[in-house]
Each structure stands twice: as structure tokens, then as C-alpha cells.
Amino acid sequence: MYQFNYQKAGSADEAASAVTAAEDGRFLAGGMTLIPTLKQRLAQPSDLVDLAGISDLVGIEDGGDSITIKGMTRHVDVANSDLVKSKIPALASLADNIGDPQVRNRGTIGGSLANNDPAADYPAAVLGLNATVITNKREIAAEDYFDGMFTTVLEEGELITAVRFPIPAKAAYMKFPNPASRYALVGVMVAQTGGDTRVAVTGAGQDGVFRASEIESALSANWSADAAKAVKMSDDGLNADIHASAEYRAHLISVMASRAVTAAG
């Protein structure tokens, strides 16, 4: 690594002020991506502002027709939450299959969404469940939040304080994981919320998470695994790498969507 200034914030406002005042400040949540990039010198911020001591950013709240997960809540806590399991079991299952135990015990929902890795799981949950990202400045609808690979609409000094998920009538998430990293080669969240059918795909798109409108249309007409699997997705704009071709990922989208519909019931 190299020399940088380290600060441990006591509140969200203090953290935001510290990052804004720094020459090149960065928030430090779980550090699952930031620490490795610092070691490789792919990122060289002047200041790191640690969020680990902000108790107000941890917890899960019942909103009746929604649940709110605060930004520094760890994956393991989402996975083990009785509230999440009872209200949105698909979200608890998704969190329980992120990475490995070490990642789940350090990584946070806010850190994951701020990083917006194109193969991360939480973006599919936020977009598929039509969640709202809450920051220290505003509330951002899922449709407006993601802005491409590793890119969001977050501004300098803007910190994710919570994510609000409406309770779906049905939902499930299925992914085809890389056997080493457990990142999604393709992950699909299907959901019915307020009469709306949504299908969000992670791991496949060159620009990160996206909605599969073709499968949404098919499921709106016929909510069944066969209807999802029958959709032939185009491989235009999909990732191709040593792990899977774009054509294979296109096939996996329909397969994972089909399995998710079966799991959702």
C-alpha cells in the first residue's frame, strides 16, 4: 500500500463532511473491494473515512409494507434476519449466498451498492424488487440509481444510509456462480410487486445490472417456469470472458429466470 490519512467517523454527517473536505476521500465500508484495489494501487485516495463505528447505519427495520436495511448492515445479518426471512425470503437467500463466510461477515449492503460490481448480487435485488436507495442527501429509485459498470448516480460526499424494499407478493433469486469467487456469471431476480412483474439480471450485462423486458412480458402473460425458459435472450451487450461466452450467458438468463419462478411459486 501507500500512505493515506485514516479517519473513523462517528456519524453519517461527519463521514460525508470528511470525504468532501479531503483532496480525494473515499468511504470505507466492509472493504471487500476497496482494500484489494488499494493493495494493487488501482485506487490511491488521499483519505479513507471508516464507517464501521457509525451505529446508526446498522440495522433492519419493519415498515409494514416494506423493510428498510441500513447501509452498514452486513450480508450475514441480512441472511440471518428473522424479519427478512419472513417478509422477503428471497433477499435473505440472496445474502446467504454472497461470496464466502469471510465476505458475508465483512461486506455490507451499502458498500456493495456503492461499488456496483457488474457481477454482484444486491444490484439484482434492488432493481428486481423496485427498492429505493436512501442517502444522506436524497432518495433514489432503483431505476435511476445504476449508471453503468461500477458506476452509480451517487455524488461526491453522498453516502448510502439505507435501502427500502417493498414487500413482494412473490420473489426469488437464482444465480449460476463462478465456482471460485461465487460472483454471479448470471444471477436473476424475479418478483411480483404491486401487480408489476420485474426481472433483473446481474453478471451478464456489459453495463451491469439490467431488466430483462422480454422475460417480464412473458411472465406477465403467464407466470410459469416454462414461459421464462422459452424466451430466447439476445447476446447483444452481454459479457464474454474466460468463464462464459455471451451466447452462453444469454441462455443462462432464461434458465436462471425459470428456476427463480419455480422457487418463487
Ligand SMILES: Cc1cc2nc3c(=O)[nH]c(=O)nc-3n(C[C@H](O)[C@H](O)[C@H](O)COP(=O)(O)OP(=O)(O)OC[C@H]3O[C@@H](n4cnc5c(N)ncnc54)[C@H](O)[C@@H]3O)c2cc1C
Second form
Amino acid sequence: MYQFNYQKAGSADEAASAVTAAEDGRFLAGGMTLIPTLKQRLAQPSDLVDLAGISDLVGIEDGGDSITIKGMTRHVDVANSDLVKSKIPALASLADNIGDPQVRNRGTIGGSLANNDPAADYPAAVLGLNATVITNKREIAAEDYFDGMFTTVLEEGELITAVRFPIPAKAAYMKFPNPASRYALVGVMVAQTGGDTRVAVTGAGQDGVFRASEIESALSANWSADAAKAVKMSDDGLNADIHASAEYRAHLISVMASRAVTAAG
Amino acid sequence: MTGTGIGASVKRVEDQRFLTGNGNYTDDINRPGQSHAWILRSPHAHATITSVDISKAEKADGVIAIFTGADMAADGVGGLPCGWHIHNKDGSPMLEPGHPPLAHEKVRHVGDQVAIVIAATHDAARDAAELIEVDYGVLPAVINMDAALAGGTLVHDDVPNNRCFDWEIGDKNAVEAAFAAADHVVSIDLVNNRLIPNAMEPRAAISEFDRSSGQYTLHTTTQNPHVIRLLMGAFVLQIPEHKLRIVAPDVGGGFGSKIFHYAEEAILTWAAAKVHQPIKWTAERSESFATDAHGRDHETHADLALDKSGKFLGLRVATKANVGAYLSTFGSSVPTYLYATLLAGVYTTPAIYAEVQTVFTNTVPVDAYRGAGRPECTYLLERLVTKAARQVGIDPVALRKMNMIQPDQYPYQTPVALMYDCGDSPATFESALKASDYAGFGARRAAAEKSGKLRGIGISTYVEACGIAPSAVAGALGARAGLYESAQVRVHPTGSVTVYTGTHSHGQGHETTFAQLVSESFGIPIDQIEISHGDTDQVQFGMGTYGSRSLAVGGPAILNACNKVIDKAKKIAAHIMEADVSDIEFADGKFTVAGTDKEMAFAEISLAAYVPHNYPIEEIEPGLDENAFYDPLNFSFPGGAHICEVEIDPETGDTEIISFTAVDDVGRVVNPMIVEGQVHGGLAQGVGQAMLEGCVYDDAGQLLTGSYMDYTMPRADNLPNFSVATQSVMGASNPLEVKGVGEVGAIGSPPAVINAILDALAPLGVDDISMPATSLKVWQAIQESSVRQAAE
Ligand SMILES: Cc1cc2nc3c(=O)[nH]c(=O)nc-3n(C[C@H](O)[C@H](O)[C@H](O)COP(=O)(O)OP(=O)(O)OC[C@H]3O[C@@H](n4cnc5c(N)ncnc54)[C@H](O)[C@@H]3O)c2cc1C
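Taking the form predicted alone as the starting point, write out the structure of the form predicted in complex with the ligand.
Expanding to the full complex; the earlier chain stays at the top.
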């Protein structure tokens, strides 16, 4: 690691202004992505502003027709939340399959969404469930939030304080893990929410999470596993690497979508 | 009875400290006044070093010294040696290009050492390393073995066609005759995938130089401290043994990768005398991936000749083995004498001929990795035999049985140099078939089919060679060292015992197993026994631990030293109890006079030996402290049968191992629990090779699998609950009757897994898949076969 200044913020506002004031400030949440990056000397921030200890940023709230998960809520707490398990079981099980217990005990929803790893799981939940990302400055619709791999519309010093998920009529997430990293080789969230049929795909796209409109229209016409499976996805714009060809990923999208439909009921 | 002798599942005594964080690993050790090193490594696979400018770096905060390859060359430091000399077919010697510890004039793989920065802190050293300006003249890299053999780009200017040697074994004419007479010829092309060892503890070292005594000390993560002392002292740094102390404290796994003498050991030791401060270096995980010697990496074509009935007549094998950019310590012996000498396997094939070319490429050196040569051989044989069964139309079980060496044929001389001393492959095979309910597989396949899964079963039967000895034989084959083992058994005055063994434990549990040998021998409980290893200032010369040799070669040395102790103790007992030595009996820790009720405990005799008031001083010396060196009569030959059952999801290619049965003949079992653990670990690594692990370099020589994000290690949920059993014919070549167990799991299992996958895919017309058989490859094989079938 290179040297950096460590600051611990007492509130979201304090954190945001500390990052803005710093020469090259960064929020530190669970550190599961940021710390390895620093250890490999791939980043050299001047200041880390630790969000741990800001109690306002932790917790899961029942909004009636939605659930709001605060930015510093850990994966393990989403996975174990009775509220999430009963209202959006797809989201609880998604969180329960992120990484390993150590990662789930530290990693946070805000950190995951700010990082927007193209193979991360939460982006599929946000886009597939039509969630709203809430920051210290504004509310951002899922559709507008993601901006290509490892990029979002967050501005400097903009802090994710919460994410609001509307309760879907049906939803399920299916992940085909990368054998090495266990991130998503392909992960698909299917949902019926707010009258829409939504299918969000992570792990596969060169630009990160995206909606599979072909499968959405197939499922809107006929909500069935077979309808999803019958869609032959194009491999245009899909990732190819040592773990999967673009063709394999395209195929897995349909298969995972169909299995998700079965799981969603 | 102590309850801690041979055959007891004694809990591993070392685990208390390992599991409570009290292990003493190299990185746990800190020396007064210690400095820290960072090794600057080449980012290029192949480049000339035009210049190295350290002027900015030298001035950075905390920097003590910076050295480059030019500094070591100016000091006349030698190259890292290779421990096994191989001859070409025409009798000429293999080519051994120089391997300077710090690259000089040229770098040959990504991660090659370019400079050492020594500073007050680790971070200061690393910061300063970023200020070193190296001017590289980047050259094309050669990664693929065929491209390397075609010449063009040369890894070493003095090695034409990048060929290190072209070696052969066996009777070529006899094999040609066998093929001429054959009814069937079955051919196969295989790749044995390159693996990255991934010991839990990365390599580390601390070097020291004592100005008053002129003594060097190196703490290092090695499996064989005396071998490092010999190689580094004699060949690289010219330090005599009495001025060089190597200490291998607790070492967190090796799997072969910590046998070899690594550049960092020499660089640190040499530099300690320059800076007059201890220097510490610990590899980061990324450095482990990029610089620990890798394993396997063979490409092989083989043909098997059979007669009408299915009897094997002849085997012809041509292998290319990648040795990487430099010859590592045993890089030349692994693809030759540890590989092709086992090509008979468990079969009576009368004529065998193999040729092996080893090839330099711009990749990290390749050397021994759990099994070292024997997994490559077993994979080849068991894939080929399974293919033959299918091609010739004989049941794979029947074909194997028909060709197996029968128990009454031992000792069995193979056509490729080895003489198997004993074994019973038909028996272990039969037990494995029974334990796996092989007969009931059809019903399980049908049930799987109903739930949309493809189920397959795969067999592997194997024999392997452990111990790598006797020394005279190894020497005749090119080994540049002896391969005996040593032990000193020191009985203390009050009857507790310290054993100094020349082997080294880095996870295997020697502190328990070896103590059990002594417990059995002396009739004392193991809490009275300490096993000491790893410090060349404490332990007599020994050869260390690899090739499943520790119990098979190190064990008899301990036993022999124990017997010397007992012989001497009997004389003392005879004197004190006023009896004739021939009347003294020793059992359960007591010396008795036959036919009387006179007895003395072990501790009474040891006390008498050190307080010799009433003692046969004219006949024997005081003290009870004996040593022994043991050179075995032959290799030992563990073997067995592994059977794997898989289910494949044809939609995704996802493959699950449903069951895995291993029945292994490891000779006498000293600690059944440790043996079972060793088999489990070996199987996990074998499954890893078969389905998960594969090292990938791109064409420019960059390592694409340089972290756990891309290199797939086996995890618990990749594995079934293994069904393992031992079924032994007692070893015939050493007095303990042991054979070795450290590697059997990794040797037998990969072909069982692949044969199972191919069995599952056979109905689709798939007849080949390469390791690691990932879900991607399985899916692709299914796609290609259905495309092909549609086209037909
Ligand atoms: C071994 C391992 C396995 C993993 N497996 C998976 C997996 O299977 N699926 C998956 O989805 N992820 C996986 N992850 C990633 C994990 O989910 C991380 O927790 C997540 O990517 C980052 O969350 P964090 O809280 O650790 O953020 P940090 O690492 O602390 O921060 C990440 C980035 O986000 C910024 N940031 C953090 N919080 C906020 C905020 N509230 N507002 C704005 N910016 C913020 C930081 O400045 C930093 O740039 C894995 C990680 C590891 C180490």
C-alpha cells in the first residue's frame, strides 16, 4: 500500500465533505474491494474516509410497498433479514450467495453498487427489481445509475446512503458462478414488478449489467421457463475470457433466466 | 502398551500449535536489526536488460542498498544448479544454460529477478523499487512448446531450438515389432495441464551474516534444508558447510514447490554479508503465482498395440515437457526417470519405448509437484487403456484385469528399468469395484437420465514409485546427490527422547508418525518423544522430504537408530542385573532377564547410561545416543484403484462428482488417520487438476491466471465425501514395510475423473476432453458433438 490519511467520519455529511475536501479522497466501506486494490498498489488515494460507525447508514426499513436498505448494510444482514426474506426472498438469497462468509460479514450494498463490478450480484438486483439508489445528493433510478463497467453516475463526494427496492410480485435470481472467483459468470434476476417484466443480467456484458429485452418480451407474452429458454441471445457485446466464451455466456443467460422463472413461480 | 505405537490413529501433536496460531513460520521470525527486501521483477517475458538505473531509488527514504545482476556477476556468484543430469539419445549431455540468481543482461520470464532493494521497512523497499529505471529491449516471447522447438526465438542463445535434451528409454525395436504384429492400435494425444502449486504459506527467507564468526544463517521455507545448504553453498556462493546454517522452521505446505533452490535464497544470503544486517523477504501471493516453480505441462502422443484378445503388446510414447525458462533443481528428472519408468503401470505390457524432449520457454520453471511425473504417466496410461476398451469393444474392467500383473509375478521386472518389489493390483481393483458398487452403475445412470442428467463412471488403476533410491541406482541414472536418509535418536538421562531426522515436515505430520515409530520401539508414550527437523546446525546431513520418501526412507533410519539404542541398553541392563546379554529381553519398555522376575525400566537404563556408576565401562561408552543412515534396497511401489462417478448438467456443462472411491495399497499404515488425511488432500489436488486448475499464459508470456480470481483452487464444495480405504501388501524393500502415501491421491485420481466425464458424454459421441474439464469445456464438447452429429 501507498501511504494515505485515514479519517473516520461521524455522519454521512461529514464523510461527504471530508472526501470532497481531500486531494483524492475515497470512502471506505467494507474494504473488501478497496483494500485489495490498495495492497496491490493499483490505487493511490490521498485520504480514506471510513464509513464504519455511522449508525445512520446501517439498517433495513419496511416502507410498506418497498424495502429500504441503508448503504452500509452488510451482505450478511440482508441475507438474514426476516423482512427481506419474507418480502423479497430473491434479494436475500442473492446476498447470501455473494463471496464467502468473511466477505459477507464485511462487504456492503453501498460499496458493491459504487464499485459496479461487471460480475457483481447486486447490480442485477437493482436493475432487475427497478430499485432507486439514494445518495446524499439525490435519488437515482436504476435505469440511470449504471454507466459501464466499474463506472456509475456517482459524482465525487457522492455517497450512497440507501437503496429502495419496490416489492415485486415475483422475482428470482440465478447465478452461474465463475469457477475461480465465484462472482457471476452469468447472473440473471427475473421479476414481475410494478406491472413490468424485467430481466437483468450481470457477469456477461462488456458494459456491466444490462436488461435482456428479448427475454423480457418473451416472458411478458408467456411467463414460463420454456419461453425464456427458447430465446437465443446474441453474443454481441458479451465478455469472453478464459472462463467463458461469449457464446457460452449468451447460452447461459437463457438457461439462468429460465431457471429463475421456475424458481420465481 | 502405550497406545501410541504403530497402527494407532494418534491425533497430530503438531496441530495444537498450528491451529492455535502458535506455529513458527519464517515470516513469524524477526531478527535484531533486521532490514526488509523487495525483489524488483521483470514485467516482460523476454527482454534484454539494456541498463538499470538505481540512482533515484538509492536516495529514497530508508534505502540501505540496492543490488543488480551485474553486482552479483562481478562478485563471481554462480548460477542455480540442476540436481539431475540427463543424457540425450546420442549420449551427449543435456544443455544447462546459466541461471543467474539476479538476471543479468536478459530476463526470461515475467517475474524474473532484476534487482533487490534492501530498506528499513518493507514499504520503503517497495517504494524505492518503483524508482528503479530499467531499460528493457523487449524480445518476442516463446510460450508454446512446438513454436519453441521450431527455433526462431531462443530463450537461451546457446540452446538451439530451445531443446534442453532429447531422451529415450526402452527397446525401440521390440516395440516396433510389437506394433507390426498387432491386431489393434489405439492412439491418443494428451495435454497434461500446467499447475500452480499454491502452498498456503508463500515462500519467505531471512538471511544473516555474523561478522565475528563469518557464519551465514538463512531461515527459509524449504522442504530440504541440507540440500539447500549443499546447492547454495557449494555451487552458487562458495560457502563451506560449516559456515552456512539453513533453518527451515514450520513450513506451511510445499507439494514439491519448496524442494528447489530458489534465487531469492542465494540473493538474500549473498546480500546479508554486504549490508551486515539481517534481511527479510516474504513473497506476496502474486509473487507465488508468478515465481514458484509450476508443475506438469506435458504434451504427449501415445500408441498402444493390442492383440485380438485385448492383450497389450507394446506401448510407444512421445512426450514434450516444458521446463520453463531455466532448469530448476529437479526439472530434468521429473519428465524422465520419475515419469517414463512407470509406463508399464500395473500391466504386463512386454515392450515399451518412450522419448521425451524437454523444452525451454519464456515461462516460470516447471519442476516437481505432488506426484511429479507419476500423475502424468498415470493419466496417459489410464486414458489410453479406457480409450482402447471402447475402441476394441472390450469392457474396461475386463481389459484391465486381463492385462494386470498378477500377485505371483512379483518381483516384476518392467521393460522400463523398474523392478516392482511387491503388490496386488487385482485385489485393490476388486475392492474398489465393490466399494463403488460398480455393478449397480447402470441403474444409477438410468435414474440420472430421468432427471435430465448425464451420469458417468471412470476407473483408474495405478502403481507409483516412492523413495527415489537406492543412491547407487539414482546416481547411475544421473542424480547428483545420494538419496539415503539419516536419523539420530538421542535418549536423555531420564528416558525422554529427541529424534533428529533429515527429512522435513511441512504439513505431513511427521512429528506424530515418527514419534509413533519410537513409541513402538521403546515402549514409551509419544509425549516422551520430540521429533526435531529443519536446522542444519542441529540435524545431521539429510535429504529432506519429497517423493513420499520420508517414512519409506527416513523411517527405517529412525528404526535402525532405535535398534542400536536397544542393543546398547541391553548390554547396560545385562551388566546391572548381572545376567548374560543373550538373556536380556526388551518389551513394553522393560528390560527383563529371561526366566527371572528381574526387570529394569527404559528410564532406569538411560539414567545408568548417563550416570555410569555401575556400568560396563570397559566394554561400552557412556551415553545413549545413536545415529543411522539408511539407503533403501529399492523404490517402494504404492498402488491402487480409484473410481469416480459424475453427473453432468447437459444444459450448462456443470459437472458434479457424486462419489469417489479410492482403495490404495500403501504398505504398512503407521497412523490410519494421517494416511486418510493424506489421501483426501491428494484426491482434492487430483480433482483440482482434472476439473478446476489450469495455468494460462498469453502469447506474450503474461500470466493470465495470476490470482485466485482466475486460478481455480479446489474447494470443499467441489468435492464429494470420499470413500477411501487402504488394502496393503506389506512393503518388501524396507524394514518398516511401508510404501508411501503422500502422493497417491494426486496420482490416481485425475484419469478416474476424466474417464467418468467421458463416459457420461459418450452417448453424445464425445471422445476427448482436456484438463481442466471446466463447465465451459464440457458444454463446448456437447455443442461440438451435437453440431457434428447434425451435420452427419
Ligand atoms: C473474495 C471475494 C469474493 C467476492 N465475491 C463476490 C460475489 O460473488 N459477488 C459480488 O457481488 N461481490 C463479491 N465480492 C465483492 C464484495 O461484495 C464487496 O464487498 C463489494 O464489491 C464492495 O463492498 P465493500 O463494502 O467492501 O466496499 P469497499 O471495498 O470499502 O469500497 C468499494 C468502493 O466503493 C466506494 N464506496 C463504498 N461505500 C460507498 C458508499 N456508500 N457510497 C459511495 N461509494 C462507496 C469506495 O470508495 C470504493 O471505491 C467479493 C469480494 C471478495 C474479496
